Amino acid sequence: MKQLGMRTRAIHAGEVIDKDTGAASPNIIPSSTFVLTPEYVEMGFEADAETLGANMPYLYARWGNPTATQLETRIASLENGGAALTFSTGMAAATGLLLHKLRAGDHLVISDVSYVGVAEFVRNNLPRMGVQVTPVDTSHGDEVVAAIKPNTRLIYVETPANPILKLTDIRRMADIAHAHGAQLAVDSTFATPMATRPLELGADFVVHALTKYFCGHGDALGGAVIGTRDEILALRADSGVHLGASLSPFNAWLIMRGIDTLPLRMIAHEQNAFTVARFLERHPVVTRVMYPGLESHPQHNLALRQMANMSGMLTFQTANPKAMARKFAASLEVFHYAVSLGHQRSLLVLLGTDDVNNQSFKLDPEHLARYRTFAGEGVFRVSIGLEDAEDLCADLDRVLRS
């Protein structure tokens, strides 16, 4: 598959033609248990997933499922990874990786701005387990180096960062991590492999919330971690088996259906996002727009180096954002005023700076000041969908001018 293009892999990687019916679409296999082969009976139950690797037969759906396997093969191919492991949600993928790689006495360096669930987990849960956590601004490499300790095992970054679209130089983070005997994990949900493939830039793990762009239709939860074959086998034997966050085969099928069109959708998301971002930059009511594809983004040059597609996520600011949010919630006709992202329909929601900081980030004064340089008193996080861009601009303009 590595010799084939991304569009081809998005459709055919992991594809299994049903040998009995010839069905071209992937089967949904909902069985929770599987009939054991005589060979496995001979080996006994002590033959676990990590030992058997690719030769592990299907035993019980928590260990693995044929529908999920097809999805995992496709995701790994798109990220040019050795293997992938799917989870029930993106949050489960992130926590599954963190709990697998970190032990009491270990140290984690993590982006000070990341998905709020991850930010809350590493602040509230990991320290109770004896793991030290240092949040840093990973867009400043020197700050990351200064934070590293002899017991640092993992650096975890998110780029573009949710919600402010701040970027981190993945290649530099990989060099820093490996020079200090640590590993690098990258949450690349906003980017997708159509924009950035972190493993090619030196990362050890990629994390995705499959709920977002991979699924693309807002109708299935899922998450994935991608890495080398050996690392993912170990992750499956640990977090995959013991955390109980296995992906439903129905959701795996829905997400595979979405991946078929991922390359084409990301082109359309980017085209629409450019149109809306440029429109908002000229709008008299909008005070600032943040989109990596715009020259006005403070890390635009890094975006050009690291992102082949600028994705469909942007933010903008207005005066009196809470009053404007009420207008949007009451009057938008094409956009949905809702959380989440990466769907075929456009979504918009206000994320107030004090709200997300007090609840999730808990930034110190210096880092909060840096956050405000991107977010002001709050940003409208916008996930641009696949509608006509002119209709999206008109919908925003009507409310902004009301």
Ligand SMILES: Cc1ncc(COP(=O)(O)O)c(C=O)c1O
Given for the second form:
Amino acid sequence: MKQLGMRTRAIHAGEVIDKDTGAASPNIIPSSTFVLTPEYVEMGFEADAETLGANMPYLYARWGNPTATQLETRIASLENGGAALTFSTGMAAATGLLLHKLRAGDHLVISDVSYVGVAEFVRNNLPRMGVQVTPVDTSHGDEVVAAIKPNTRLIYVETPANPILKLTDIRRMADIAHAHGAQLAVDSTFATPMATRPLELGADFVVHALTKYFCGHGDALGGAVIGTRDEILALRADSGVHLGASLSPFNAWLIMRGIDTLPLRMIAHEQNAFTVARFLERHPVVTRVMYPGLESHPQHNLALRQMANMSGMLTFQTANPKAMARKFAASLEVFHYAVSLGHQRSLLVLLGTDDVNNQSFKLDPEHLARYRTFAGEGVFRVSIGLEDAEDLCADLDRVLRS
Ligand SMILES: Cc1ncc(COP(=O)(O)O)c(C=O)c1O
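Next up, the form predicted in complex with the named molecule, please; the one we just looked at was the form predicted on its own.
Every chain and every other molecule in the complex is listed next, the one we just looked at coming first.
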């Protein structure tokens, strides 16, 4: 599939035509167990994913199921990775990778702007297990170098970062990680492979909340980690089997159906986001707009280098954000005032700087000041959907002026 284009791969990579019926749409195979052959009896239960690799027959759905396999092949193809492992949520993918890679005595360097769920987990849970954690402003490479210790095993970054759309230079992070014997994992949920393929820039792992753009329709949770074949086999045998956060076959099918149109949707998300971002930049009530595609984004040049598509995520700021949030929640007609992102429906929510900071890394004054350069007292995080851009602008305008 490597020589085929992304639209073709998004539709065909991993597809298995049903042998009995010729059904072209992927089968949803809900079986939790699989009938074993006499050959498997010979091999015994020691013959697990780690020893048999891709030749491992289906055994029990926590080890893998045929619908998830089709999805995993497709995601690995889109990210140009050797293999992918799916999980029941994006959080499970992130925690599955962190728990697999880190043990007591290891050190993790992580973006000081990370999705709050991940931030809470690394701040609260990993230190309880003897893992040292240093949150760092990963947009400053020298701060990352300074944070590295002899026991640093992993650098974990999110770009663009949720919620403030701060970017990290993936190639630079990969060079730093590898120069110090560590690995790099990139949560690329906001970017999608249509914008950025971190493995091609030197990352060792890509993490996705499939819940977002991959699914694209707001109706299934899912997560994935992509890496080399060997790394993903080891991850499957460890976190896949023992965390037990397996993706259901039905959600795998929904997400696969979503991926069919991912390349087209990302073009439309970007187009709409540009229109709304430019509209908001001119709006008298809006004090700041942050969108990687706009020249006003402080890292616009990095965005141009690293993102082939600017995605559909933007933020904006207004005076009295809490009062404005109440108005949005009460009066928006097209947008939904709701968390999450990457859906066909446009979503908007206020994320106050103090709230996010208290939930995540409790930054020191200097780093909090840097956060505020992107976010002020708080941002309206907007996931621009696939509606008509004029309707989105009109919906926002009506409430902003009320
Ligand atoms: C960047 C990022 N990573 C991970 C997650 C977690 O994904 P999930 O909600 O599927 O657990 C989210 C959720 O918002 C996210 O935005």
